[in-house]
Amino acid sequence: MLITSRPSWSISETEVTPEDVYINRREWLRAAGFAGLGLTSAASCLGGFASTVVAAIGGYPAMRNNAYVLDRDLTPEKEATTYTNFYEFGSSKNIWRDAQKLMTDPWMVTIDGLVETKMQLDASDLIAKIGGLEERLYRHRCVEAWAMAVPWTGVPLANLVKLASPRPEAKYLRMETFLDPKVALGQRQNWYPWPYVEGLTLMEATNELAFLATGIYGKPMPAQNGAPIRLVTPWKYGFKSVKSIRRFTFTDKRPVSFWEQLNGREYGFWANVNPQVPHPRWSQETERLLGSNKNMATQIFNGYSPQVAGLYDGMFPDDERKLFY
């Protein structure tokens, strides 16, 4: 008799919200007469709140990849899409209304640096080139000690790396968001090092968990959550998951990320979740779940140790703290 063990963070698929409960927003838009308009100023009442109508990248809802399951209930959609950080539009959690000003169709993406062929193409064409969409259930842990569980739609970041065909000397992937202070008023605050920059090693970028998300809750990504394309790295604190990406640059030098430039002592490059390493101003041992305000124990690597711990074996023999900040 074959006996298999399940990861400690997994649950039965019967406990996960069925895929068919999600609204196919593309069909809704078509029925409502918005199909083909791309990004408009129209607002919908999907989920009980207004949101920008965006052109879909691919079809929604996408097929769920059942290899990725959760140890907790999904966060209510309204909580996950209205309680967000997006400093380009301000430091308040309630910036989703202001973020609707972001025009995400068309959205040109540049791939450059140490690659065989540099390219510039629209986000929808990029996703079409690097594979079909899938849905994954991931935990998301903010460095501010709140957390959520989200059904992201997108493609593995490894697919983009393969398309780019980086040269042997490339060791890192640098990602940069948009710069438009006329629309994103937070970018007028010149004490921040705009545009927002993040980075991963190529080993991290090609890990199975690294994900380029274009949708959430079975629909195209809302502007406030990082439309039209954002990074999701569920074993790292949320500030690593750069939103609204404009440029992917392959480089042999480690990028200096946005928050690392501001305060490297509190927000370092690695940003891996570790409950035993406190933020200098608060504990990381527990996390508050959006929607219920229930407190749960924080897990090392946010519960994804089996997939990612090997990336860092022996990397920091003298200073373990660097691994997490």
Ligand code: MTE
Second form
Amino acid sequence: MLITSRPSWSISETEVTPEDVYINRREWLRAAGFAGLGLTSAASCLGGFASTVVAAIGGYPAMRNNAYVLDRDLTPEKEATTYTNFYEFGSSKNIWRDAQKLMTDPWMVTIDGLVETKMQLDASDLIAKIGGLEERLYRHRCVEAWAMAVPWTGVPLANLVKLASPRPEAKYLRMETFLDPKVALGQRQNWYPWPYVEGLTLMEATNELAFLATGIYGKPMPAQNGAPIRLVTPWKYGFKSVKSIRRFTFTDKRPVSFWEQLNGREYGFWANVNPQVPHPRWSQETERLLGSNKNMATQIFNGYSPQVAGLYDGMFPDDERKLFY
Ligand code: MTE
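Given the form predicted on its own above, produce the structure of the same protein in the form predicted together with this ligand.
Below: every chain and molecule of the assembly, starting with the one above.
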């Protein structure tokens, strides 16, 4: 479902200051006739930032869905692709080089649990079944209080749910990352509950904003940002947006996520952005934008209330804190 009326926070597309390099690159690609070609050829011509082309899903750049607009500048590509959280490769933000070891093509994905149609297929075949790719400009708010605004390429997660055809008992979608400590050295740290797991209610998973991203900045996803396929849920703190997904399981039990297992008091299931609810160790009222380092006020649901507030109507009548935890 597309947004038909403009949310209060939105500004027009022409007011968004584009990221020059990015736009120029897209224009150039179009002019050079690369639009719609396999990614590898297009991306290698670009010699992109900090990324190895590892997957073969697509046509890039995909058409932008103009229903999704920003209230801030796009984050420079270099910042968004070199300042990343991917604990499988270490707890620093500077792991993008190590993440290049992850081989993401081919990449088998399993869909199982309470579904009519269990399947195992390559990520590129999955996307072919549930695509056309589109581009969306989304804001991203990490629980650590940094934020970015990036163009993701991908497909609505609702398309995967439809393909899987969940049985009526299924209430949640559990998503699991790969497990390969030989490649991902962070996974040798056995105090973490690997593999990384996240979950959504099916209502959340079929909300129009929930997005399965296969690319960023008009190119295939670099390994460090979660190639070949990752979740993007822009109204929730970034840790919900699980990277490099191997398994989608439909279940009647609420999944316990990676961070919830580690510290459920600080990182709970809902994780909806809420500036009124401080993290136990810091305020969530403002956010620092990657690139400019500008501080901005954080908004409830990261500014996406028109699309998602209804999901939680009456759910937490006495305790708004649970919108976060
Ligand atoms: N997914 C996996 N598998 N491993 C991770 O460590 N980090 C999460 C999320 N998805 C993480 C993950 C966190 S804390 C954030 S903020 C976002 O990815 C960061 O996405 P980015 O690095 O593309 O900005």
